[in-house]
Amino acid sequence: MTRGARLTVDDVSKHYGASVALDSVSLSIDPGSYVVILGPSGSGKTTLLSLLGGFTQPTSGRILVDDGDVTHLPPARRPTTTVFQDYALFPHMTVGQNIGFGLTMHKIRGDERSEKIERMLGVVGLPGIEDRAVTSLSGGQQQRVALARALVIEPRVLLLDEPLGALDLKLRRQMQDELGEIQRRVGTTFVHVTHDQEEAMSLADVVVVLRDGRIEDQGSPESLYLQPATRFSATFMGDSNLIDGRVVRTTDETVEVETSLGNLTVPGRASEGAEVTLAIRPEHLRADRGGDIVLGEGRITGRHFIGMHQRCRIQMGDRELILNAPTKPLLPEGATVVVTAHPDDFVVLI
């Protein structure tokens, strides 16, 4: 098993001119995790991994391995290897070759190449396939080829980009669950990078959510699923209803808000008089009177039948939320239904 290293990011910034795609980010990644970097396109998430990988170099700023400095380690002189979206295998050579480049580039042939290759093989469930050509494969198969062959090699940090992008929905959750217990199987210091709030939350002991090149929010997935820290990141990580309101008393453990849905007593802090937002999830709605909170009457303006719940738009004065029912009873368009909720359920955003 590979252990795998501490990754720390001191205060990185990375400039193109006068645009900014990395301003003083700071991480620090525990050895052995795995840490998603998500954001929408722009944010500086690819910047972030081409500067980890050594692919370019931050305008300001280190990067740390362990305790050693790698900010200008080219990257084969770095203890990491990159899994890029498109596989970049090359297709002249069979399965075995592929796995094998990188070792043969480190000076490990004979009987302890086939060994590894083999070995490895059988970490991503691919065993037996060495004589095999890649061309021959599925999208999946060449995926866990893709990840063979950067682990063959032990790098101490895995950096992940967009892996999963090119598969369709189906075998991208099949290679998520394979991800994840490959991960845990190796040890090495997982960081991957993605737009797709599923899969990182599906993945990560960490979630990493970067906006306009800043850190806009981290931690588990769900702390940041169900605490989210700003109203970006409640709405990116999911969605969320947000309605806005002024704190007009406040307790030790709770705050008495004034909203366009009436006074709401929730859990939080907040200054009274203060401007504040309360979030609150989809599935944490009901549509009967079983919540604590009364929000009030709304009619159903539309209904979408997912499968594992209703998604009902809920028409209430002049303002709409968002509302996941259960599949049973059926909810149907055009109907009253009064809207509740538990307090423990929302979140204050200042």
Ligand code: ADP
Given for the second form:
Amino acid sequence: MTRGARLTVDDVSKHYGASVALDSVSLSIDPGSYVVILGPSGSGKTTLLSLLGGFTQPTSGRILVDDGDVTHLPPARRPTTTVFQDYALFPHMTVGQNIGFGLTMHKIRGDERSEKIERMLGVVGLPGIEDRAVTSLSGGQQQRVALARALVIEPRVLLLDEPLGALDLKLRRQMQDELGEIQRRVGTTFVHVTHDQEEAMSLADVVVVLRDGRIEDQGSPESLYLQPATRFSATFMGDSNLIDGRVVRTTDETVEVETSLGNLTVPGRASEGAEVTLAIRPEHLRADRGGDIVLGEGRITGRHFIGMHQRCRIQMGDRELILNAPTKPLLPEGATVVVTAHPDDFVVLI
Ligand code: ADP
Ligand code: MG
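Please supply the corresponding structure for the form predicted together with adenosine-5'-diphosphate (the preceding block corresponds to the form predicted on its own).
Shown next: the complete complex, the earlier chain at its head.
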């Protein structure tokens, strides 16, 4: 096991001329954790990873590994290794030569070199293929070799930029599970960049949501999903119904919000008169009277059978809600239903 390093991003900005790729980003990454940087294209993910790896210098701010300031150190002098989306394997070399490349650079040769290569191939689930040409491998196997090549030199931080982006969906989901297991086996701090929220949720100890060069939200997958901090976070991490309104009354623990679906009293804090948005997940709406909050009657204008649930579009006055219901009973399109929910399942976004 390697001892993963702590990473600290201290008020880092990165400007390209007049355009701002990162804007005052501060972030603390625990040693040995699996952190996923999630955001849409252009949000600054690759820039942040390049700054951590030393491929780019910040316009302002500092980057620390444990207690050491590495802001101006080149990649080779940092305890970090980067895996790029296109793997960047050497096509004229065997699997073993590819994995051993970094070891040679570190002057590790002979038996020790062979043993490390063999062990690392075991870690990534490809034992015994040292002598194969990398060009004879499938995409998923090449991805694993790239990972083995990065991990064999025992970096204290592994940086991964859209590492599964080139794989088809099925392989991607499978590699996703394996990446998590490999990380736990090696103990290295992983920082993984993706725009795929399912990938983020399934791998991360901590997800950091980036938007327009700023951190929009961060936390465990559960907390981000159940208690998103902003509208963007609530809709980027899965679907949410967003209901706008105005706070008309408050108690210590609840707010009463006037909305187009009536006055809704839910747990949360906000000041009286404030414009807020209530977010509720599709799976938290019910098409029966089982919830304590009644949102009113609506008409089912569309229904898709997904397997795990049926996904219904429900027209309520001039707005539409998405509701995921259990598959029994099947809800007929065109039917009128009463939509209810539990107060605890609403999140108040200020
Ligand atoms: P992501 O990886 O999330 O798609 P990037 O970090 O690549 O986002 O880019 C963030 C922003 O910075 C984008 O607006 C992009 O156009 C800009 N940018 C990134 N690299 C450069 C560069 N070398 N020169 C100019 N602009 C850049
Ligand atoms: Mg990118």
